[in-house]
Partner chain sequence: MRETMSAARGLGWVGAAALAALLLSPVISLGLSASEGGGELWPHLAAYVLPQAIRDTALLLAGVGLLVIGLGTGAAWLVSAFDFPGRRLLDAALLLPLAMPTYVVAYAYLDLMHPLGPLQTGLRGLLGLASPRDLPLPDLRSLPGCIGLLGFVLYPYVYLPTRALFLMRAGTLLEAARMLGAGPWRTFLRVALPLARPAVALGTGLALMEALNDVGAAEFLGVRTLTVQVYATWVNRSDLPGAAQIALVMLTCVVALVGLERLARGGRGYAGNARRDAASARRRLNGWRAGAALALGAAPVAFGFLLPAGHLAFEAWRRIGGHGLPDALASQTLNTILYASVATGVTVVIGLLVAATPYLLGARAGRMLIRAAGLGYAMPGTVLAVGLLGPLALLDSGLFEVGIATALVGLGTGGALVIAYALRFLTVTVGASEAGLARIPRAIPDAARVLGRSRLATLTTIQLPLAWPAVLSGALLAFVDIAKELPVTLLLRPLNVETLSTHLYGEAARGTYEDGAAAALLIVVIGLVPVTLLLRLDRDAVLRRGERL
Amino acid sequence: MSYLGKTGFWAGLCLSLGLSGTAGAAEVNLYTTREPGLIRPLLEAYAAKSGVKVNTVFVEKGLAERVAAEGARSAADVVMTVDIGNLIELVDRDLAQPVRSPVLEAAVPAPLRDADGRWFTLSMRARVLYADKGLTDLKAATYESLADPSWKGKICLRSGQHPYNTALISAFLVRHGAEKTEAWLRGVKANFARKAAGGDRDVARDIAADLCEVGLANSYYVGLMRSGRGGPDQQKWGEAIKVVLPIFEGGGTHVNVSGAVVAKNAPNRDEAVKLLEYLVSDEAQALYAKTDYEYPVKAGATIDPLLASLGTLTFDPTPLVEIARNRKAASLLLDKVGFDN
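Isolated chain model, in the form predicted on its own, this chain only:
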């Protein structure tokens, strides 16, 4: 397996054009925004199992723009990214092709893939509640309840305009409409212990420091903190909090996803489909959970013990496409109520 790192656009373009296979060599070209260290174990396992060479191009920003600029000569076979908005952008820009695969369709629940097979979820990250360990009666926590005045001065959150939060707010908007969403945003803002800022791990830090009592953050950060990967301070923050899977009233826990598409001009289409099929296999799904602390998309796949300890994840059925489509409206509502001010 080979990696091409962060390069200038034209240098990267020239390199990528040399990626497409040579006669008799089985290979597949992956363009991804995912950090190489996070996906390397999966790709190495696939290469060892299949004998297929995986050429990987890491594109930190502008993934869709790069594939579009390369056009029909693009070497990209599989395009992998995080966040449903980025997957939908690839489809909207006609950079993905439909795939019919019984393996993919059996492994990925219908709400987590495109009806026409143009994108597939590979793993999930839940938007969970970080809370002070002294709090009780949080098992039935809802996103809606965070606007309750009983939480006044007790909530920490990163910027509402960050994609993690904008996706959640968009899901709220799809479920409840603009009027109720605006009222909810005003209520949550009124309950802030500090200005919305920082990152998800800062929510845990501030709870540990008794600056606030609860906050929303992604589930995988718990694993990254408690495992010590972020250093001893972050490990202390992770151990200082409890984690709860909140739900929407009448729904489930909001999730965002990592996923992939088969590129429209994939030079190795068959190998691209085989790679995606491997990534939803029991082996790969277990590696996702172990390496990245993400939830498997395939039912019954091995889940990391840390995630399992949080309880059973029931993902909210709000269509991911609708969440992506309403992000701009959610962002405008955030500005309207001065959420980050």
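Got the form predicted on its own; any chance of the form predicted together with the partner chain too?
Just the single chain follows, nothing else.
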């Protein structure tokens, strides 16, 4: 190895190990629990447009703990998470800072952001019903009706302790109280065709395999499967189901959200706000819909045709904050009825 080669190697090593800091062009650091594949197109578009370098790290469990531990010298500018519970946790742990931005306030409807600007919803996904194509009479399906004994042996679900399901159950809890929720959970569990396991796509797969007839899953998986982006097998699963937007009795369809906060100790605060403002722009909101089959938060933004074909979404009005506040109770209730056992 030549001298230069050696130096290059060690320099590369140091860089890669993060031992040397770099400064230069405008940067913004994004910590996210959203999978890189989902947000990369957005970030690349932003970088191309603004010339700002977006540094990202995809962290799943423990993101809040990491930002908290990094403390005052944390590099985090924007912290992006899925699930309202995780967003509120960042606020509760004093890891977010209030942001006043006319752009954000105009784009994001008030129920989908904090009044003090400490968190903002960026996109939404509906918790929808996947059903066997042969099933009719599902037009006015409700979440409540899944406990009906007529579904015995016909429901497939992923773990109740997955944040998507926990949030739904939390919303149920807010609407109906603990007693009714417990009875409902017992009813749904009694209808299981198999153990609560796997992921959301497995609901479609198991319906396609005749293991069950209905199940709850996120809306964007329909798009991912049917578009063929997940491969020919998944396309078959997507085609094998029909999708119904269920509602709470007297309410709407439950959505879970992805959102972001500006970190309390953001070193590049202004860049952080600019990134958030970009993410709610028409362009970014359309990208959300196009690449991820998510519902945009901005009124009037284009919805992907695949998503539009599912029907008109009526949001459930249960306040997001309430859902976040009750998710612990929902999780404990799941244990109590042995939902996942």
